[in-house]
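Only one chain is given next, in structure tokens, and it is the form predicted alone.
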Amino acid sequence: MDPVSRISRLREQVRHHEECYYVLNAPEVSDAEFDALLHELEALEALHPDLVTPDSPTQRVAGRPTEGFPTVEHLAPMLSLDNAYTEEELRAFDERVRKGAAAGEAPVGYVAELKIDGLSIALTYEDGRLVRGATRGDGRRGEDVTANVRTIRAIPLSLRGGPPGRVEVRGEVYLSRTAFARSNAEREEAGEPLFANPRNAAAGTMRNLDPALVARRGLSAFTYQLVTTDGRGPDGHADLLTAMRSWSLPVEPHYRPCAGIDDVIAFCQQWADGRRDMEFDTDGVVIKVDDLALRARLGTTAKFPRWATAFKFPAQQAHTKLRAIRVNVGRTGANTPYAVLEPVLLAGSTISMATLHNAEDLARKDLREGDTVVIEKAGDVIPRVVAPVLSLRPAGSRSWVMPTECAACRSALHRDEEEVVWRCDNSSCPARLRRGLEHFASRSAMNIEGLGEALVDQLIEQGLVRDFGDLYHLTAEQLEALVVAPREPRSERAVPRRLGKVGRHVAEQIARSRENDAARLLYGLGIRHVGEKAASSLTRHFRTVDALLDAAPEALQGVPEIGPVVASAVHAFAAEPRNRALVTKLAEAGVNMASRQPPPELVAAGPFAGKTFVLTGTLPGMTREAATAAIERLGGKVSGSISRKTSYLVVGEDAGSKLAKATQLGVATVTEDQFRALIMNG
């Protein structure tokens, strides 16, 4: 098959499977089969960049963050909805509609839809191709978030037989409960504040300037409205939703045409409890007049359409006793208060603990141990304490005060001026140790192969390792004799076993890691905000870890690309006596504390100075890390995305879409052999 036909066929297949998976929730192929189709399409487009089109599935994720969001005007105002909270208010809405329609006692046809708790979005299509995505904003103008919208796989980049010309499709972007739980777990692991609910997470994600991060977050969407300049489209709303589905737009499938207000009320009652089984949050039901011509006659107020309303479900709350306020310690040292509750049944599950977010939020609510409190499930998912019942507060209760010492190791806590989280900076804190050891041994840090989760657990449980320095006092005999149980046994054969030769290999890996560059050690120490590049810049500048830790914040900020946040984090780490003791212990164990990178003055004068490289594909003869080190050693920089400022794209095997982008921009490309020649000549 010729490339044009094959690329066209692959695009059809990928779009079909995206719709099955992300819209219909009925995948027809495995993830591996889908990835194979997408990778084949990427490879063909890389070989034939002239065939790449903006609506190709390969063009979803932009490569670099945007500078900001410009504002754009909607095709027509995006109005809010009036709310109804009771059956009486729903019947009053129906009475107003029938009066406006001069229908007398005759019922009016409605369409009832689940109200998605997300972020309103306006999608502009021109002749079936997505050209813009914008937030609601003030209703007339919103922010242009097209790059982020293109990463949402539920939103088609091109319509299947949709209306010609320029149309605006409106809908709601949301984060599923599974994706929300995953995002919060990742944020907790990174020591970042948790999202309060999926809606906040979706809104925050859509306004992120990095489309790659938006893509990882896993947003989805439903659409429910078509706006045109000439009134084209079906005559009824239910027919419109059917048509939108046929155009491959995502439509929430549980909508129901209702013959009158009694049907609407029955629908609301059905979903008051049924919504808890959904994978997305819904906080109510949207009721719309089905007849679009009648809508036009009813018109709008300054704020709301007269032909629609939103019935809001009552919040799910319960009263219980706040038995105690305790503090949890995360991997990055974040000390976070949480509530221990008298168990209570809420929204189908028994709640005995709830997040309290941070000390400031807790103080603002004035929560005290012994209080009777109101709790609810934020977004029907995460239990949280809303407020105390002051009339039931016991006499003599005292305000809760955030401890000044870490709950796990008693080190002093500190809080950055721009944060609300209190943190422990002791790297040897027991609560931080397991995750810290895994990071210390990771490939980008000390690269200790074989030191995984199961082994780390055993080393800690048996008291063999209490800090990073203890790793270097382990003997091969100790590791060989260690019995390790698999964390997640997959079969009856996965039983606890003695490490044997694997233990000796780990001992060799630990010994070898003593010779690593100081940049790897600094990154491995897990100092907050200090990534690989910052660690490399700092150790190259100060030359030794001791000199770096002795430096004042002002001196740290004197290093290129090091700002006040990183400088403050390094200074706080160095100010903790246990951290300095740990570094001394590592040095005494023979771990290299000096930078082996060329000093900044030599790098600045290197043959690659001022040049930016991007790597794509696999380099059979060297690792990405080795290629990056060679470029930086000669004064160059490595970037993750192609732009007109890129000097060279180094092309390996199975090159991705970066090759096509480089060709479009006229960026020079070099093979691995040519890259090696550049290094040798440099």
The other form holds:
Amino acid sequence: MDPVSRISRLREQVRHHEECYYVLNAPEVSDAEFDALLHELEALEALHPDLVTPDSPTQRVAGRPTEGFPTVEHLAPMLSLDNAYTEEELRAFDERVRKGAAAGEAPVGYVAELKIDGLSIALTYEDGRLVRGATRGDGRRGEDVTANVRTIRAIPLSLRGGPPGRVEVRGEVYLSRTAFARSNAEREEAGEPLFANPRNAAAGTMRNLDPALVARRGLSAFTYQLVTTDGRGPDGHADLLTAMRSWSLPVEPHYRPCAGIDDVIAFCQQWADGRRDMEFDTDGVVIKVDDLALRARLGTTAKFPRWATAFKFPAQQAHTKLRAIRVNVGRTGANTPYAVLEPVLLAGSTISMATLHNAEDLARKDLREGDTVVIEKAGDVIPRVVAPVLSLRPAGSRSWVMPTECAACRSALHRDEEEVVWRCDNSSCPARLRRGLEHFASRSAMNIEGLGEALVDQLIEQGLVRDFGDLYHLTAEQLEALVVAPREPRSERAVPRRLGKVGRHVAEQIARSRENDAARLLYGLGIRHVGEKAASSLTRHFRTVDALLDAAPEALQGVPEIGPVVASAVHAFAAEPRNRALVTKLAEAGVNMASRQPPPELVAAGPFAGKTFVLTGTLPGMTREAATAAIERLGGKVSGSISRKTSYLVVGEDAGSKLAKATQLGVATVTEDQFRALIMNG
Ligand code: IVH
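Since we've got the form predicted alone here, give me the form predicted in complex with 2-(butylsulfanyl)adenosine (IVH) too.
In what comes next, the whole complex appears, and the chain from above leads the way.
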């Protein structure tokens, strides 16, 4: 057989088996047989690179990690759904629909689908080829995660006989319970923090910049909506789902056409329990009007379609004993009560602790140590204590009283008038220091890899670190010699051990962090209300940490996006001599205090102000980072995708589809040499 036909035959077979395995859950061949087909295809394509097409099943994983996710606009806004929690609310929804339909007493046909607890995704197909995958974002614009979406084997790269032109297919990306358990087992093994639930794991994975890692996690997807610009397609939703399935799109098979609201209610009741046996998390049922013309008549509110609603399953509850109420001290000194519970299994995980929010909430519920309590896990994972079971309250129990002293350092707690939180103001409180150091070292702050909880504990305990500045005086030898015990030994292997090589790595990481942009340092200082964004605006504007700490509150508030709350928090921080001494100590230890971002006036007035650049292909003479920095220094912006608003496409070697798109949209293209000339001449 000639290679062209063989390749095409192999692609058909691989696609078919991917569909059987990933969509229908019914493999027809063994893994080994499937691998053999895929390998033969890969080998043939390697011999005939000119025959490789982007929709070949071998092309799911792009080679390199991406640099970020550009924002893209959805074909139409992605709305969310109104909720119903009870049968009455479902009947009220039906009333509204029937009124809108002017159908009188006649029942309206619905389709009930399982509500998949993942993250929504919009897939753009052009003439049947997958060209884009985007997250929901704010509903109008989302993030372009095409490279990651392509790795999801349930999502076809090309449709089988789908609609022509440009259409958007919408659905939900999720992580199966099996894949979730596998991911967490691997993370535990590697000592990484665990994902709280499959939804968080899926969302985190989708935003990972490395498609190869995304492919390994094994995400899956279901689709349930089609958006076209001209309303082509079947007249009813159930027919649409059938059509989508025939185009090889993954459709969750348990949906049910319902002749009226009674059928819908029966379906909801059936799945409140039935969902537990599924391979994916479902948090409810989505009820949709079947007749698409009626949907158009009903329309939408600003946020929701009037033709659909989500029935949310009741939260899962359990009873257990409240063994004790303890207090945790956070980075900002907040003393927060939490419940120590007799371990109990709830919705698939063992619960032994739950936050109690604040003393007021606790007092309102009158929770007492020794009580039997009702706990529940709503859609999300964070369990909460709902109420005590008064009939089971032991005799002689006493109301719990919030301590007046800090749980860690015993200094007096205080509470601001409008706040519910009790705080410790002692800035050398060991618990605050511990949390503060963890924050200082965290990925978004100074990004000191390896400086986690256990090591921080040791450094404080050994008296080696009393403030952030001390970190920069630690020697590699000191760190290597430290013996660190995992905080909660979970397995036999988790015994205390000498840091050794790891210590050297941490020392290097600390040294490297001296060079960080001042925005990271400012965020790392942990000033209340100063998040990453505020830290970046402030350092960009004032250029050095000193200048910003010397600034009057009015000057601080003059910075775009900085309001009175942030301004007064920064001012209060700066007014404290101890804090100023800390900043001086850091500066003396060689920590960079200056902003490396282009100053705002340059950005506004630079020769590239208002211009957007897109880079494509490799520029032989400069890295992407260097090109991006040059553009930003001159006041321009760099975007990841071409639109009519793009000013220039900088074309390197092996330019891809962006070049074709730029030509089509009439966007100016420049070569590397021309780009250099632009930079020189401004
Ligand atoms: S339809 C305009 N169907 O739930 C209505 N949504 O709470 C579009 N979801 O943003 C949504 N399963 O991400 C629909 N079978 C299903 C769904 C579903 C999960 C998600 C979706 C939506 C969210 C709303």
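Positions refer to the first chain, counted from 1. Computed from a predicted structure; not experimentally measured. What we label the rigid core is the largest C-alpha set whose atoms superpose within 1.5 Å from one form to the other.
K.L.:
Has the Cα of E532 moved 2 Å or more between these two forms, judged after a core fit?
P.N.:
Yes.
K.L.:
Please check if D281 moves between these two forms, taking a CA shift of 2 Å or more relative to the superposed core as movement.
P.N.:
No, shifts by less than 2 Å.
K.L.:
Examine A302 after superposing the rigid core and state whether its CA is displaced by 2 Å or more between these two forms.
P.N.:
After core superposition, the displacement of the A302 C-alpha between these two forms stays below 2 Å, so no.
K.L.:
Give the C-alpha shift of A551 between these two forms, in Å, after superposing the two forms on their rigid core.
P.N.:
Its C-alpha position differs by 38.6 Å.
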